[in-house]
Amino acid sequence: MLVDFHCHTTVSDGVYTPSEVVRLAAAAKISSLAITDHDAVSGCREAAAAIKREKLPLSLLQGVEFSIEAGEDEVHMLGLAIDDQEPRLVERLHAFSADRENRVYKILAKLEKLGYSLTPEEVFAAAGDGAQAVGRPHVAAALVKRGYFNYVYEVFDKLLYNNGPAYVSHLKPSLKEAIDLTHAAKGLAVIAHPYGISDQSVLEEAARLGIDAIEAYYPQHTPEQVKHYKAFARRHGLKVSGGSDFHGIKNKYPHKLGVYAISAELLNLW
């Protein structure tokens, strides 16, 4: 059985709608999938409805991905198997998404001063009607469409990287709040793609604060890193998770669901 517990849709910065994602997952013989959009859970509901309506052979975990300020780092944490109706979680996700939208206007003001003219309508069009977490990828996509750049990654490399010329921060929970929100929603708190955290002592802090699992299996992790993070999990009594971080972006691996999927036997979330 293949599983993938980290996946994005058009509700945040993915290319495919939630309905399209679950169809792709079923076609790829994935038996269990988690949709983990940034600061939003509505994609989970659409995906669940599509699975039921089309009788797809797929179980769905409702999830979300938090962005967290931790010193110099932006740490990402997944909430897996959450109750997406939990009032406190819903309230905070709404606040995070609203702040992301306000952030777009601040980024555009910076871009204007740097000589890049772009309207809010262009950014929101790049995000699509169903998006609830509009962000830097949509700004970058709009700049590419305008012809300022050839590829989204070029925009990030030149303008939108953390603390870059057009970067603007947005409202983020602390690590403790993200863990508490996940636990209040009866979910598992999972540190995502830990290889990308420059200060690895953050992982020790996460374990102390009550994290449940670590995403040891990830497309950019080397075999040595997988082994290292599994050992970290054993040492701290944590569970092991894994996922593709699929967005459906043409030049971002994995560009297709199922290209990177994990045998359920390798994980121990339940």
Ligand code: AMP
Contents of the next structure:
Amino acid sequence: MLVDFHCHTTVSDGVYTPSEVVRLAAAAKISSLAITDHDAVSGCREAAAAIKREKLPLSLLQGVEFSIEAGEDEVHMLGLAIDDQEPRLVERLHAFSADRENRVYKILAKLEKLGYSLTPEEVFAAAGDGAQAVGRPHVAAALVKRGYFNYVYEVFDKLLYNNGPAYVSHLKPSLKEAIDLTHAAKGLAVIAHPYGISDQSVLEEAARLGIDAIEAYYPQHTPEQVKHYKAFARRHGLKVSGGSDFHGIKNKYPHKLGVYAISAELLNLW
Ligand code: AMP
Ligand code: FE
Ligand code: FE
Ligand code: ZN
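Go ahead and give the structure of the form predicted in complex with this ligand, now that the form predicted alone is out.
Up next: the whole complex, starting with the chain shown before.
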């Protein structure tokens, strides 16, 4: 049985709509899929409706990916199997996405000074209809569309990397708040792609604050890293999760859903 507990849709920075994503998952013989858009849960409803309507053989976990305020590193945390209607969670996610919208104008002001001219409309068009969480990938896509760059990754490498020349931060919960919001919504709090966290004390802190699981299986993890994070989970009494972080972006592995799916027996979330 194959599962994938991390993937994105057009509601944040994915290429495929929630309906398309669940169709792709079913076609790839994935039996359980979590939709985890950045700062937004609105894709979960559409995905659930598509599964029902088209009788797809797939179980859906409603999820979300939080960006965490935690020093220099980009720390992300997933809320898995959440109640997407939980009022406190819904309210905070609205605040995060509203702030993301404001941030677009701030990024554009920085870009203007750096000699790159772009309108907010071009960025919102790149994010597309139904996008709840506009972000750096959409700014990058708009710059590519304008012809300033050939690829999105070039924009990240030159301008938009963390604390780079056109970088602007956005409203983020602390790790504690993200864990609390997830637990209030009856979900599991999972540290996403831990290889990106250079400061190991962040992981120790997460364990102390009541994180439930760690995403040990992740496409960019080496076999040694998988082992390392499984051992970390064992030591701290955490569960083990895994996901592909599928966005459907051409130059970002995995570009196809299902090429990195995980055997359910390797995980122990429930
Ligand atoms: P944001 O949340 O708006 O700060 O944007 C961060 C997101 O950009 C990450 O979660 C990734 O999905 C995406 N990202 C980061 N680096 C790259 C890259 N080199 N190419 C494409 N997308 C990227
Ligand atoms: Fe993303
Ligand atoms: Fe992430
Ligand atoms: Zn992700």
